[in-house]
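Take a look at this one chain, the form predicted on its own, written out in structure tokens.
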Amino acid sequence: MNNRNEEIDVLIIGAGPSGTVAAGVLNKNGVSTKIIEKQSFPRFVIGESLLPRCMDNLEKAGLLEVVKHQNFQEKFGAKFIDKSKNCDFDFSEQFSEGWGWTWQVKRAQFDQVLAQEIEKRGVPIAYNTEVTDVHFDQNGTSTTTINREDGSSDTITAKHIIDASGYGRVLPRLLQLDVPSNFPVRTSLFCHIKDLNRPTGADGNRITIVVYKQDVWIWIIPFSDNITSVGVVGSPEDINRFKGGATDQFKSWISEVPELADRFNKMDYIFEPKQITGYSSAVSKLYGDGYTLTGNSTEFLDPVFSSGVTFATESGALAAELITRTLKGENVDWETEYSEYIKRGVDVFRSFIMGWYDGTLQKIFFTKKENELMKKQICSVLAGYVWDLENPFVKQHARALKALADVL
């Protein structure tokens, strides 16, 4: 039974980085906002290596300073390894104007810090609360039914909804917006491990990507507390090639990969290894009358270049800015200013991800014929600056990668 109806300007579904960045921007602009979150915080989620572009969006939302005080592991670049071949990227040596560093974070803590800061600023977050139904009237005003843990329910009337529910994909499910991803089904097997044999210096602190074979790779993401996230990604057939459950298979992978064996073979696992399969997703449209999809509610490609939180914060901040203008009576071209803009960045990363798995990008990374300017341009993409049209690897991403690989 519904107890009451609440009226606000913007309802946000999901208290992850996309939702809290959006809430921060809306709050700074005086827009009344509420967040509905299905889970309680802190809660585990994957996506632990940020890109420098995230810093711009955290700053827009007024959240950068609180994160700076958390002692997260600073991240200045990335290292790629293929047997005896190495390729290093330093974010301070990129082509685009932007941040030269960011963080590697345990998402449980990172997401909670953002959410708590948003609450301090007066944005209420209803935890353990689920959106079960949404109706839009002809003007785009929505009435959303929410159910709480105790079985009670209310309705919320809002002028606009932001769906930042991530893998929950609330509006894509309710409005039948889901479409199949054009990416092959891949799986990731991962765990947090005590890292008592961590190398000193840069190699012990930065994210490292290890090539096992062309389409199977491993991430090593160190945190600031001597815990490291380790995961292996590939097709289900490749990843599940060892016998046993997730823990036995993960132990086999640790022993199998030389870059992991010496460092992690006898280390304690912080939790039982987890496996996620078929995580790529897509939607038929990113917005509609009275709603906008942000973060993983729109499209998720692949974890290889850590683009997830970048798109989450970019789309959250942009959606909030456009909604603010709309509520002020301005005419916003949502197709050009939101949908085409977000898709342009997604398409750049799509080309890089496809180039990674078909071997094109690995050929470029591990070449002996390194071109300093082109490396800086590629570094900007890896830093998340995928909207800089001065960069040929953004403006002509698919063609530029293929042409460079052909030359090499």
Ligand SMILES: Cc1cc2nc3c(=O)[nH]c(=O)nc-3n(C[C@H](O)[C@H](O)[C@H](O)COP(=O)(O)OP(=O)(O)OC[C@H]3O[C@@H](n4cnc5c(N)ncnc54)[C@H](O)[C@@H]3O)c2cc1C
Second form
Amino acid sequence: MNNRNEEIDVLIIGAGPSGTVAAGVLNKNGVSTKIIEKQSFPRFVIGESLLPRCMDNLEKAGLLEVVKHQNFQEKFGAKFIDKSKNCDFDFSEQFSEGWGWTWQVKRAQFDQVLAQEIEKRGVPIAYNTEVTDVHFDQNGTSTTTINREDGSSDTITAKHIIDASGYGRVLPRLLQLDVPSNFPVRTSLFCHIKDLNRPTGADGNRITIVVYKQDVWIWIIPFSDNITSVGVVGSPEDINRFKGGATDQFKSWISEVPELADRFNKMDYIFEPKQITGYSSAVSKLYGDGYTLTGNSTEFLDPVFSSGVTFATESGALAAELITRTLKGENVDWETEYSEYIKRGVDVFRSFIMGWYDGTLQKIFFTKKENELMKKQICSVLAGYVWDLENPFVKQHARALKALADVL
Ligand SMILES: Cc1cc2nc3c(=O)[nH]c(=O)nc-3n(C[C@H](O)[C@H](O)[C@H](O)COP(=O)(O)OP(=O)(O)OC[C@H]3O[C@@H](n4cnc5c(N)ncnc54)[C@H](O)[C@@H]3O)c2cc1C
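Please move on to the form predicted in complex with the named molecule, as the form predicted on its own is already shown.
Below is the entire complex, every chain and molecule, led by the chain shown above.
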């Protein structure tokens, strides 16, 4: 049943971090905004390790203070392990100016905290409501069809739409903007586990990335409540090589990897292990008349350097600022100010991720010949400061990595 049409300045699809950060900025700027969210919160989503750059975006949206009160596990850096070799990055020892720490978060709680704060500020969120169709007229004004759980349906007219629908990829699907990612299909098998044998001291709470072999790695992300997220990433053939369903396969991985076995072998799983395959995605464009894509509905590369939520919040905050200016009648150059900016940052991570899987970065991380300045420059990239052109690993990312590996 189609009931009524509502009018709004900006309609946001999805209440993940990209949508709520965008809503926070728009609300601060006095723009009328509404979020449509398919699920009810709290809901599970993967992506639990943040980068320091995220703090800047939460701050812009006025959401940092509320997160500070949640007792999330603080994250001061990242540790990489390859058998007996270690590489430690400390975010307080960085080349670029910026935050020296951030958090490891269960996303169900983190996303809900952001969403509740946005609602408190007066931005309505319609939960259990799905965007099923969007039409644009010649001026870019959109008419969006929403369907509720009870079967009722309405339309919303908006001057601008932010598609922050993450893995839902609403506008890329409806407008045929999806293009193949230049990364191969990889898969991840993961779970939350009771972590009662956590090492004492800083090591126990630190995110650790374990190299199993060059293109298979494991994340260990401890939370503040003695539960830890563990995930294995690699090609579907490598990850699914053990017998049985998801739980049996996951148990086999825990026994297989020495860094996991002692700590997690006898521990309870909080839920049945989950598997996600083929998550890398890309789009032909990031904006158009009356819409902007943000977060995971743009391009998602790979989880190895935890860049997803940082890009989700960076693009959400930037889109919101540019939309505010557009609605005020200012001339915005969307190509340079939005698309090129976001793509520049994504490309830095692309070089690092490719360098990780082809072995270049592992060579650099685990060398005995560490160079202090270069380590700080690489650390800034890993902290998400990928727009600082003073940093050679940002400005000439691909070349700088290759040159350093060649020297080593
Ligand atoms: C294996 C793996 C590990 C990862 N690890 C990390 C990590 O450690 N750190 C990190 O930063 N990132 C990580 N990521 C990436 C991270 O998951 C995403 O980048 C991040 O969640 C994107 O946020 P978002 O706000 O764009 O989308 P989401 O958080 O996915 O939110 C989108 C919201 O839109 C809603 N939605 C979808 N379709 C519709 C619709 N039709 N109508 C209404 N609402 C809709 C969804 O219900 C959802 O709530 C990982 C990804 C993978 C695959």
